[in-house]
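Next up: just one chain, as structure tokens, the form predicted on its own.
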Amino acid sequence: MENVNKTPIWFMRQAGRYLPEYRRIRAQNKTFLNLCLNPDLSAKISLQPIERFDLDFIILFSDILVIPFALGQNVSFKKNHGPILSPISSIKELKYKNLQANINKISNIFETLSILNSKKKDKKLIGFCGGPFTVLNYMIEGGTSIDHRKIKNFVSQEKKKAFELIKILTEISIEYLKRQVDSGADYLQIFESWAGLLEKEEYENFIIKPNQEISLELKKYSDKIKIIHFPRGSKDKYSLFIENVFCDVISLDLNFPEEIIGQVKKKEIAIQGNLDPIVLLEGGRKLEEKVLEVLDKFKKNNHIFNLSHGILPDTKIINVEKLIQIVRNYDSTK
């Protein structure tokens, strides 16, 4: 008989590095784009970790930088230093002329989707993009930054091309989205991953609001999708966040207030996270110690285990099984 207290499982960055078949795949592609494009290659490298290890979730191959890149930003991916945009500054840097046109330039990513859909059989099919803030950082400082400075002056200092491009990212990552609903996905997740850079206003105005409207026009379009929100770095924000934007599932990192834990359980959403993924990585008694501690913190909580953030490329395929076996023979109940 199934136990019915089984707490399903899956892991952002799942299909990766740290999967030598992955590997196989990327040594034989150079360019990570063309990959990300390619619907074939794309749906099997999302299958692998299904394959292996059995997930309850498949998560698409895909990167959230293919917005820029639809925008016609230039876009690129290099070895151990990771994306390289050309800096934009103002929305007329930008071949945005009709959002049907920019989101056809993404298409084959429908194509994957779908591709998915067809052989998940009893497991759910999650898409994503990122928040819209997350994507202007990218956009802005030109790749990855150590200290921000450029995102956090532009929404600062030139607040109307700010709130320009926050709209036009929110609109194009809402059409996005619809789109992936219509190609078989089960769960949306939004990655917001720099949420933790703005405070205040500023988190109102470009985290809270554009993640808000987001929300809003996929529940019109499909009371059946299922919308999962990961405002990483939030903090404190975590419970404002909450209270202002629909979530059917809030993914948490490592700093949150324990009070949401009984927020969302009121409020009915569902937990995912917060596993450490360096513990993870390390493996050993404290990786049980740990997801036995996350295990016993969720488990009066409608819960999804996860990571607080990616599987890391060095991460030993021991320790993801020996996680998952771990999930496995948890009894919530007890």
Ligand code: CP3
Second form
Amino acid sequence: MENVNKTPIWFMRQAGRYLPEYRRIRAQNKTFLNLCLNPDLSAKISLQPIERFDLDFIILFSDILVIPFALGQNVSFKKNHGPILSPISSIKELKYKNLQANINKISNIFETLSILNSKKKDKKLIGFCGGPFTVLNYMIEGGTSIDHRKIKNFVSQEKKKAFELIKILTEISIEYLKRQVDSGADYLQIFESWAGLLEKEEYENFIIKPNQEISLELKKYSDKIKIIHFPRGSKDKYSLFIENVFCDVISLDLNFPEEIIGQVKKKEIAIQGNLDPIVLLEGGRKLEEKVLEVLDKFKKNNHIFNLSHGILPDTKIINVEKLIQIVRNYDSTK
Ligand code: CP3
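Given the form predicted on its own, state the structure of the form predicted in complex with the ligand.
Now the complete complex, all chains and molecules, led by this one.
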């Protein structure tokens, strides 16, 4: 059957360990950060899911933790363990000089984007960074955390230091994203993966305000750039977020309030999401049903098909192929 559906599609973490062609390159490059800073290999990895699945968006292959690295923190990635950072508790522990000098440590990433820009044809190119609070979370916790005790204490007990660090992270993120625009990014996604940890004034101060500043500065910088926000876990505060933060696209997880669907339509914000990556992992009939459910739910909106979080490493290729086929064949006029 011809493709009838125009809903564009991509996956968070579309370049990664579920792809054998990624694992082959990764096996020969033990230091993940070096891979992120190698323009030829990063560009090649970014294009792997496009070559395999003909997705509509290319996302830069890199990581949100290149920013702590650029700020002088030790960052490494241990197999089956996730990232490891030597935790900090104040700005003094960073080698923070001036924005340009710090960003220049990761300027290879702009070269990756330029390569991708020259090869993107009709695909859209996505650059990204972590939301300031999410990046701070890893800097303070020193890596993946179960209870997030250190970061929660830090924002409530060490407010002044938290504000200082968030300010630097916001500034460096803005500068970093501007350089991504210069290098050919069409879209920018801000991964605020740990937004759900905060409530009330802390949500306002550490999630809304920094994300708003990033959006405003980037929109001032370029009238073409499109911004995707992903304040994961915001639950009932998703509405507050879109009322206060400029978004072209809002990326939804599984637990958003239903009124969002109408609210974003009025504001002409597109919806990105939101199939559960576990459903994709498990496959079968449930996968078919849930993909259709997502398509039906957002068929009156401007919709970019995606997951509610990153694709899981054990996901089978045939399940990904099946999902894409259902999306491409869906008739949203029915
Ligand atoms: O989406 C893409 O394909 C682009 C590349 C990308 C990666 N990480 C590659 C990666 C993107 C956009 C990210 C974002 C990222 N990184 C986030 C935000 C999204 C989210 O998942 O909430 C976060 C929190 C990180 C930090 C990070 N990087 C963690 C916690 C881990 C380890 C756990 C895991 O999921 O793998 C990483 C490592 C990482 N980043 C890998 C990849 C392909 C795996 C590294 C490997 O090959 O061993």
